[in-house]
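First, one chain by itself in structure tokens, the form predicted alone.
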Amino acid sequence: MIDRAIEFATKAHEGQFRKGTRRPYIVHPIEVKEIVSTMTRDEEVISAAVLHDTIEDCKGVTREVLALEFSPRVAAMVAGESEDKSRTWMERKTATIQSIGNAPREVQMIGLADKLSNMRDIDRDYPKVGEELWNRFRMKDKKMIGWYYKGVRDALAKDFQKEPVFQEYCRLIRKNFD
């Protein structure tokens, strides 16, 4: 199932790049899969990690499509990690912070892995491009971006504080936003 998810996500994200770079987008879902794999061996959760951005970012991919291609459980996890792009940045990020703390553990793992992958990108690129980095994002205010990552951290702290990937996430937040 994981190999099928990688193949599906690769096709779905074809032609997409990480914000402000020429890095193929698929490197992000693959990294999210690798991070989730440190927390679970559940193939459906790992597959959902690879597919986590397909509903919100890829044409023609819906919860129903993922349920048919993979399983209703995989589809539910991807839907649980997806944002409604019709809402403003602030509305979407506030909703994520409010919901992730009470989400099923599988969705929390995928969310944490997604945010850690993003923080790794920020940590890698910030020293190279400096303050210009923030212009890559819809929200260009570093303080607001930090508010979001700290909000996710705080929502997940109780359940994930002992996880090495959570500790790395916290370390990268301190390094780049404090």
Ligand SMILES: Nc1nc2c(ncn2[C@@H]2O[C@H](COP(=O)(O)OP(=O)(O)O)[C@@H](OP(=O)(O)OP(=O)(O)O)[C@H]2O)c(=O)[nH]1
Second form
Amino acid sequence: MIDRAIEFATKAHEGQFRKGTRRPYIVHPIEVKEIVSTMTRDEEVISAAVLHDTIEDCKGVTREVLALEFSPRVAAMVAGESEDKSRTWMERKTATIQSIGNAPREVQMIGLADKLSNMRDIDRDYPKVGEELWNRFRMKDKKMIGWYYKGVRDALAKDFQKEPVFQEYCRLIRKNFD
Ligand SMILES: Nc1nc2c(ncn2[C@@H]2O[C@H](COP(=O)(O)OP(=O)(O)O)[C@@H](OP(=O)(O)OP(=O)(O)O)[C@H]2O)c(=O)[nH]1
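Target state, the form predicted together with the ligand; input state, the form predicted alone:
The next block holds the full complex; its first chain is the one shown before.
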């Protein structure tokens, strides 16, 4: 199932790049899969990690499509990672911070892996690009971007304190946002 998910996500994200770069988008879901694999061996969770941005970002991919191609549980996990893009940045990020603390463990794991992968990108790009980096994002304000990543960190702290990937996430936030 994991191989099929990689194939599906590679096709779905074809032609997409990470914001402001020529890095093929698929690099990010693959990294999220690798981070999640350090926390679980559950194939459906690992597959959902690879697929986590397909409903949000890929034309024609819906919860129903993923339920048929993979399983209703995989589809539900990916839907749990998807933001409603008709809402504003502030509304979406506030809703994520409020919901992730009480979300099912697998949705939390994929959410944490997603944010850690983004933090690794920021940690790699910030020294090269400098303050211009924040212009890549919808919310161009470093303070607000930091507010969001810290909100997710605080919501997950009680359940993930002992996970090495959570500790790495906290370290990268301190390094780049404190
Ligand atoms: N750090 C980083 N992020 C990039 C890059 N390319 C794309 N992204 C994506 O950008 C999103 C954050 O961008 P914003 O402009 O702040 O927010 P938005 O797309 O949700 O409106 C993240 O999506 P998300 O995971 O759906 O949302 P989030 O919950 O992490 O904000 C992240 O995966 C990149 O090169 N570096």
